[in-house]
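A lone chain, given as structure tokens: the form predicted on its own.
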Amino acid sequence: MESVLRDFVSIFPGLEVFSHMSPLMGFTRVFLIVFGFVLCYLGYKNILEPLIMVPMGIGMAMVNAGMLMMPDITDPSRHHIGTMFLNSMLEKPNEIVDAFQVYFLQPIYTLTFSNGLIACLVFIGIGSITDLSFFIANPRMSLLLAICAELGSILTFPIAMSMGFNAKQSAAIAIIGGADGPMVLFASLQLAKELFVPISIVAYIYLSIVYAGYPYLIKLLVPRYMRGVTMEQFSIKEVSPFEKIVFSFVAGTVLCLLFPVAAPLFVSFFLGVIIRESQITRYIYITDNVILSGATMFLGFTLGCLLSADIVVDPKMFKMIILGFIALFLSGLGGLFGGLIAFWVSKGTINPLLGIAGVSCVPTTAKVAHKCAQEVNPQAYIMMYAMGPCIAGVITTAIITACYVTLIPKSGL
């Protein structure tokens, strides 16, 4: 009967592959396949972000599922268990061009996650999407809502650095608390390549948990009288597009020049920025329907099929969880207080939360702050205000990014 089933089995080589498996690896595997079904249907229902957790999901479940022996790229006489999707541990130039050959992914791998250019995709797309006018008209309040939300990039990095990481792997934990996917993903390829697939996840998954988990901080900490301020008192200067295009010229340029190594970051996201406000219809077309769609849906989907058991079953993701919470709560936290200090100084006539936006996952935040805002009083149209701090916070996010990149491995730590 043994011998039947064992037969019978062998047909089916996913299902051969656990009895090659750990029971702990056996138990993950198939963990992961209902927890990608699960993050699939709350992306599907707009529990969690859908642009992010549908692919996501999708490639969790699907990865997990189709795992199989495959042989060796480098000895083909030895097999390991792995998937047809990507093999992100390959260095060697002739190991990535034999995996192109045989990962259906690999291209798209090797080529725009190693170098940071899906990152720089995904910020053209974003300055695209975004409006520069409550940013430039108020800047001093945007960048001050930004620092503070900037608590758990800064915070995050010597509790990680207790928890047994090394400075560099620390600093690129930290940047989870920035909230800005792109910059994650950019901060560890460049201080972290090791540990590029479980931060990037963690980061993704508690960016699209955000959405669902700051209404209740801010229901926590800000009292609903203040959350339902409409701000009609509080006075914006009009900004016309040439002034929008001459800032984001003048401010990339300069932030390229101070801050050179996050200078791709900072061409892409005024690249679309520009395209924006320059009014150029084919362009506008381009970067938000096909570069920042694409993106989002390669990043999702990529990332997911990166989940595999072996990633999970790694003590270090454990830590990498806890301190991804701990990254995005301290940071809003941070940006809370400091919407609560800027309702104080301007006697009533800021809402708190546009503190929440500071914390840089544009537009997400914003539009938190600004539901939240609309749940109280229908009155309270904050969206335009909070794109001010949001938009501040890639800035600021940026900027950290840059300053970690730079100083640490200048420091000997």
The other form holds:
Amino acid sequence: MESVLRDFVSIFPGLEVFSHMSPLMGFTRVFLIVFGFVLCYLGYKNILEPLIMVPMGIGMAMVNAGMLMMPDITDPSRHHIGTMFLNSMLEKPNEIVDAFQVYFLQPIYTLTFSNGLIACLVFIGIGSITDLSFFIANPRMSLLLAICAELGSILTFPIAMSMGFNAKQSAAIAIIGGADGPMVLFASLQLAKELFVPISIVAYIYLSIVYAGYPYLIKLLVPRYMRGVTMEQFSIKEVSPFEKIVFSFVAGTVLCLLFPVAAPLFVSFFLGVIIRESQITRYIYITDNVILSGATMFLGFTLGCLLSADIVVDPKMFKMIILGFIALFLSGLGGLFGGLIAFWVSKGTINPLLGIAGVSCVPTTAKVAHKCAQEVNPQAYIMMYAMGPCIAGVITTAIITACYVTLIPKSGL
Amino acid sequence: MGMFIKSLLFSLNIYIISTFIVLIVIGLINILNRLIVNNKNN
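If the one shown is the form predicted on its own, what is the structure of the form predicted together with its partner chain?
Following is the full complex, with the preceding chain placed first.
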């Protein structure tokens, strides 16, 4: 009976591979298939960010279902548990070229993830949908709120160091606190390539949870009457497209000059902004509908496909889950603290929820701030005001990332 | 503990440098705003 069952199972390599893995790995594999479905469902229901969670959930479920015993690329006589999706562990050029002919996602991973191109493509798209008006009209308030909301990117670094990560790994993990997905990808590729996959996955899962979790933090820390401030007395001066183009050109050039290591991100973001403000409709269509949508879909799908059972059972993953939570919690806390200071300094004209928008996750945190204000006072339309700190958050996260990338090798840590 | 304090000081250093650069960006935007508004008025 047992041999009949074994023969039957051997017809299906995806089931047979269970016999080659430990019970923990087998359980994790089944858990990730179910977890992928749950993420996909929560994305479909708009509880989590659908643009990332739907492709990520599908990738996560399918990659863990589709495991089989694969011949080794370097030595075909040896076999290991793998998939037909991609292999993120290859480093030698000839192995990578061979992998192009085996794994269907390998070209996308090697040519867009390994060099950070996917982060730059997302940044071009974000730039092309970003209106800098409020940010340029009120740079001081926007940037000061955003720098308060970087608390997690700063304080997570020593916590990660004390949990056993080295300086480069700690900095890459700390950048999760900036709540900027492309920046996390870029930082982990620059600082800790070996942790790129788990850091990116933890970051993107948390960034989606931000949408559901931050409203509770807001309700806990900001009194109801403050949440409903309409900001009517706070005027926004009109900013012309020319001013936005000049700012993008000058700020982009200065930031590239100061931090050449982060120049690809700066140039991508400001290229998107300048395309938008130049009103080149064909380019705007391509950057928004093709580049941003395409890059986001492949980003979510490829990250999901990278989350196989062997990565989850790594003990470092558990630490990163805790650190990712700490980073985003501290950033939210710092942002709200900055917002409360702004409320008191402005004698009640600035809505303190603008602080949470400084956690840069464009435009999610601005939407969270707006939604929480509307719940208390339907007259409080703070979305356009919240976009200022939100965009400033992208710039401050880029600055902090650039500081870490530049200064860590010189720090001796 | 020593490593924690050392890394905390390093990260605070990063925060101070970043805040300084943010102040430069604020100054830059204010200068640009003034230049462009003055040109418009002229």
